[in-house]
Each structure stands twice: as structure tokens, then as C-alpha cells.
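Only one chain is shown below, in C-alpha cells, and it's the form predicted on its own.
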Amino acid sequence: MSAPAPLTETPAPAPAVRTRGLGKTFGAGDRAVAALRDIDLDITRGEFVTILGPSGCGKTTLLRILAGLADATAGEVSLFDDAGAGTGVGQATADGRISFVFQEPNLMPWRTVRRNVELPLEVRKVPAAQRRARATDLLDMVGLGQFHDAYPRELSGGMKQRVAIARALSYRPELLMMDEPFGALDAQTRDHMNAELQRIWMESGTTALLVTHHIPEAVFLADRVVVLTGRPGGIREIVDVDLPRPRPLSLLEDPDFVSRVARVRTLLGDR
């Protein structure tokens, strides 16, 4: 009787983003300003990760990196990583794996609502009924099913950016990447919006990188959260944050929920 064959241990998925000793400087020579240094992240499929930081310390940067909008001047990056070679972050966002939503939700003015979510499909040639069959469900989810045919001058903010989040993942983005998107709403839209995105990523399967200011939308909406120095930006302390889902509004009086703010407002230093 043979012997039986030994344990293999199944190896651990390659993680969506792997950056190792990143930097970023701007400038050269006496101009030269550091703006990261020796960022080592790993970022696991299906997580949503948030980047807390001091004003000025690289967070933008660091995700304009990530979605290759800007070139490191150190370290390296690599996304999707299934074969080990690496897929190059300009070749990633060109074949939209990688999607963006920036601070201002950016619609063009003259185009529906639904048309603004058709853009990206409509760019890449997608035929006119898949588009629309895509952005129909897409608005669907984001709660604004019945705005199809509205223009963003009959919008609130908030609903501006639900647009601007339903038009990043019109083409099913591997990874979506969010620069502040809340950052003009007022205090109570915002938690609302906080908790609509939850729902949104949690449906839609993605993986999510998000940079705030904000340290209570930071814990929420992370399963970590990564704390950056002042500038150059490092990585001070990831924060782990696990507390089950979904998560309610209540919980942001839950003492776990204020702890781990608690816990990150220590880090940054704004006790």
C-alpha cells in the first residue's frame, strides 16, 4: 500500500495592489520634496481598505499612484498579480480593471443621468441596449432608479456622487479607487452616503481603496485602515477594523466603533 501523499497547503490569493518601498518625490536637487517613502501595502481582493493621514501627507498621491494617473520615483507596484510577473498600473487602467471617483462627481451637464453612466461603456464601444440594460440596474442599486432621465442640475450633492459611483463601476472595475468623494457633503448626507457605499460595494464584489480625512467614515467603511505620518508619508499603523457586516448607523455610538476611532485619532495625533 502506498504512502499517502503530503499535505500541500493551497497558497494564499495574490492580493489586488502590492506596493514595496514606494516613493515619491517631486522635484530634484534643493527643490526636491519627498512626498511618500518606503510604502509597503498589500491590499487582499475584496477588501475595502481606507487611507487616514495628516493634511499634506502624500494621500492623494498615493492613490493617483495606485491608479496610475502619476509615476513613483521609487519602490515598485503591482496589481492582480495571479502569475507572479506583475501587471503594469497604466496597462491596468486602460483595460478597466482600475476605475476612479474623484472629490467632485465631475457629470457632464448635458447628458441624463443615465447617460452619464453609459459614458464609460459608450467609450469602449459597448452596444447601445447592453449600455443601457447596465446603467439601468446600476441606478437600481444606487438608489436613484427613478432619476433615469434627470440632468445633474436636478440633483443634490449626494446624489451626484451616487451617479459618479454607479459610472465607475459601469464596467465592473477589478478595484475601485475614491479621493475623497464625500468630502462637501454635509455631516448627516455623508453618514448616509457612507452607509449607501457600504451597500453598494458590498454588492457589487469589488475591491475598494479609499482616501478621507474623516476618521469615523474611515472606520465604517474599512475592514483596515491605513494610517499615514506626516509628510513624507509612511505607513504609521494598519488598523484593523472587525466588526461584522453590514454595518448600521447605530454603530457609530457602539463602544467597539468609537474604541477603534479612538484608537486611530491617538495615531494622527488629534486627541
Contents of the next structure:
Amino acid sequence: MSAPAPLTETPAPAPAVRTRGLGKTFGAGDRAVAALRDIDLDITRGEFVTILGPSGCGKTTLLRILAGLADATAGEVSLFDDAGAGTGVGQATADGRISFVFQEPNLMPWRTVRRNVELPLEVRKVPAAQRRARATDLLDMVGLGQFHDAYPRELSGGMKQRVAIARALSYRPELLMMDEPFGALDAQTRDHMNAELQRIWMESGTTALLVTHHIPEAVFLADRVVVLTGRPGGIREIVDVDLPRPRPLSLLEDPDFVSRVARVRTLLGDR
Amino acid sequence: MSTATAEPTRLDDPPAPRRKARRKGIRLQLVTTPLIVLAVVGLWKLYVELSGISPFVLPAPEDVAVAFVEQITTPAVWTEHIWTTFYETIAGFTIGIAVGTVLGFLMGRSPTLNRILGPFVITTQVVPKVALVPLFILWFGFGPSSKVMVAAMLSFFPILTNTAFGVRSVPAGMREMMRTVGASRWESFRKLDFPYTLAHILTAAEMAIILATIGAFVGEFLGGDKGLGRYAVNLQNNLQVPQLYGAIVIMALYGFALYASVSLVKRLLIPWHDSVVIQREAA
Ligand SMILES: Nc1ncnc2c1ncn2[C@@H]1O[C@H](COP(=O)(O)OP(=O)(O)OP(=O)(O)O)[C@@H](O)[C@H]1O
Ligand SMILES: [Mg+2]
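Give me the form predicted in complex with the partner chain now, not the form predicted on its own.
First the chain shown before, then all remaining chains and molecules of the complex.
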């Protein structure tokens, strides 16, 4: 009883993601590539989970399966306890409960920054005034308050990615999945975005699942860090990060934090 | 590693220098175009004077100029011929765009439809179109309708192929993004496929308007009593050679005006497209 963890008594935590024996093999026969094997993952609602693993180990593939963009070739997946292997996944996407930030920003070059952020709200038939207000808030939040009317080609790579994040947040998803969203950002902006992401996540109560190559980022954001093995990706270990929140950026120098980063680094190192 | 500010502010005042550059580009064109036309006319005049060529083969430029001015100040040329050709061109072009985009989207998105319809679409293009004109006249009469059909048949093909190509080039990532934000197929078409493909359609439209114009002229050459093509044939039959040259100038200007209009529409509708941006910045 050393850490002052504010534990409220929760009856059986509600699951957001549950996979059992999930595997994925691309192609067949001689040319088959096993990308994922035997993934048993339980993510509770409201949790922040980050995924680390060597390049090509299947991180993107895992997120794509969870988002219903690809099918698993083995095992089962369910989201929000909707049961039904496979079917529940696509349905959650169609119902707008999931949001996905891709490795590439995928902005529409014919839309201004603001209208890119509004896109999911347009799809949901949200009235224009409300859309606009929401986009304004989100763009301020990601530090692009002055770029409402710019076109994507006028933005840097990191700025585009921030627009993509604002777009993904616009409809307040229950499960926010992000595939290396901050890869293109400079160190300072990245720190800032990490702090912001933590704040957004705490305020919104959404479940977050983030893939990254950046170990301190993974530890800073996560309740739990999932460390994957090399291809085919399996779970090497899941590291709990039981540090209190909100975590200040000064935590990056904290010995408790540094020791966890070192531990994850070791796990990634000895393949 | 550390940059001074996390926030680049390069967008504070973008449009001013660009517009200036564009105006400069237009000014250059305003000088070069007349100069080149003048040089060609000068050479023409020189050749007529020195070679003693028969005016029935190549009249002097000033005779053509006189004929031309007389022609474009004659109301009947406008109401009978230019108007008729214009109607045929635009009607044919419109049908071509409609048929071409609809078939293009269908064939671009559905490999099955592509296989079913493909051979027939190709057939309409490999058959010599001039040979089909008499058939069209047989079916649709000597009036404008047969020319509209020729113009439509010539113009729908580039629209179709470019539309199909465009919709197939929509990046897979963008399509998946539309899926994850919960867009239905129809919304995905409206908000992604259509705007993305518009650039391809409009590029094809620049070609299609020229083909529609040619289709109308060719249709008129072969039958009927109105339109610029028919007008030229009549002048030739009457051996009104300077007027024939004048008619050709009218046809050229006519085609040029239509092309420029479509081109302008394109630039207005897809100002975001790389090709337009580059053109704008280079102009
Ligand atoms: N559509 C596909 N067809 C065949 N193989 C694929 C396909 N997509 C991914 N793979 C393979 O699956 C493996 C995992 O790919 P994935 O994109 O999930 O890796 P990743 O962990 O996201 O890598 P990175 O960190 O570099 O983004 C790779 O070896 C890749 O070659
Ligand atoms: Mg990846």
C-alpha cells in the first residue's frame, strides 16, 4: 500500500477489446507470410494501451483487424463485448464507435483543414454550426488554430498528422486507435502532443490504443505497454505502468519512469 | 535537434505574390501571341507576293481579313451556322460527359461490368466514325440530332476512360479512412470518389470538347444545311476561296473559345489539384 492509487471498487470491468488466439497470415502456400500469432489481449474500457514492437512485426495489421479493415486468419476478436467473432468488429466501425489514425494522414487535398476535421461529422449529419464549433475547438487543441482555411498541401507532415488526429477525435469515439501518429513530429511538438493526448483521453474517457516506436512515449502514455516479438508478432510481455495521472512532462526524468523505460528497452532488445 | 519554435508560421500571408506572378505570365502571353500571329501572316503575305500563287489556292491575307470581317458581321452566319454548330457541340458534349462519367464510374468500380461492357465501348471507337455518320443521318435525319450523336460518340470515350482510371486511382488509405469514419458507400462516393475523380474528368473534358467540335463539323460536312461545317462546304462549292479561309478562321476561333472555357471551368473547379497549383505558380 505505498502508491496512493485511487482505487474505486469497480465490478467486473467492461471490456473494450478482447482477442483470443488471434493470428494473421498473408498469402498461402510457399508465399505465406505469418504476421501475427496467438495474440490474447484484453483491454478494459477507458484504458490506455500502447504497443511496441520491431518494424514489420504486425502492429499495423493488429490495429487493422481490430478496426474491421482486415480479417484475422485465426482466433477471435470482439469489441465492446459484442461477441460474434468478426462480425462485431466491422459493426462497431460502422456504428462510429471506433476511430483510426493511420500511419499516413489521408487528408483530402480539396478540403481545407477545417473541413477535413468536419468530415466525420458531415457523414453523421451534424448541423454546420455545431461542426464548425467542434472543429475550431479541436484545431486549437492540436495547435493549428491559425490554419483553419489552409489546404493540406500547405502543411508540414507533422501538421497534417495533427489534423488527422483532430478528425479522428471529432466524433468522440469509444475506442481510439492510432498507428504511429507522432512519427513525423519534432521532439518538442511530440512531447506537447503526448501531454495533450493524455489530457484528451482523461477528459473523454475513451479507450486508447496507440502503436509507436518511441519507448518513452509508449511508457509515458500507457496504463499498460504491450511489447511484441519480431515477426510473426506475438505478445512478449505486457508491462504495467502504474504511475499516477495526470503525468507531467517532468516525469520523463523521474527515476521510476526511467527504470520502466529501461525495462521495456530490454524486453525489445533480447528477441 | 531542437527547433526554436514548434509552430511554423509560413501561411501568414500567402496569396499576394502568387497573383502577381500570374498577372506577369498573362502579360507575357499578350505580347508573344500577337507577335507570332503577325510573323506568320507576314510570311504568308511574302509568299503570296513572291510565288505568284493563284488566289484560288492561297488568297492574300488582306483578302481573307476582309472576308472574315464581313462574315462575322453578317447576322446569318451567327444565327444559322455558329449557333447550330454550338448547339450540336454542347448537346453532344453534355451527352458525352453524362454517359462517359456514369459508365466510367461503373466500369472503374466494378471489374465485372468492365468486362461485360468493355468490348462494346471499344467497338464504338475502333469503327471508323466517319463511316458511321451516314448511318447516323439515316437514323436521326439531316437535322442537328445526327450531329449531336456524332459529337457525343466522339466525346464520351476519353471521359469514360479517364473517369474509370481516376476512380481506380483513389488511394486505398483514403477509402479505408472513409470506412472507419462510418461513411456509407454513397457518402464515400460523394465525398471521396467523385471529388477525387473530378480532376480526371475535367482533364478529359478538355479533350472531349475538341472531339465534340470535330464531331459536329464532320457531321455537317456529310449532310444537312446548317452549321459551320456545312457553311465551309458551301463556300468551297461556290469557289468563294477567301470566304472559305475566313470560315476556317471562324472554326479555329470557335474551337479555341470552347476549349478555353472548359479549361477555365477546370481551373475553377479543382483549384486544389497539384496540376492547377503548379500551373498557377508557374504562370
Ligand atoms: N497486404 C499485405 N500483404 C502481404 N503481406 C503483408 C500485407 N500487409 C502487411 N504484410 C506483412 O505483414 C507483416 C506485418 O506488417 P505490418 O504493417 O503490420 O508491420 P508493422 O509492425 O506495422 O511495421 P512498421 O512498424 O514498420 O509499421 C510485414 O512483414 C508485412 O510484410
Ligand atoms: Mg505499421
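Basically, rigid core = biggest C-alpha set you can superpose within 1.5 Å across the two forms. Positions refer to the first chain, counted from 1. Everything quoted here is computed from the prediction, not taken from an experiment.
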Once the two forms are fit on the core, has Gly157 moved its CA by at least 2 Å between these two forms? yes
Taking 2 Å as the cut-off, check whether the CA of Ala128 shifts that much or more between these two forms after a rigid core fit. yes
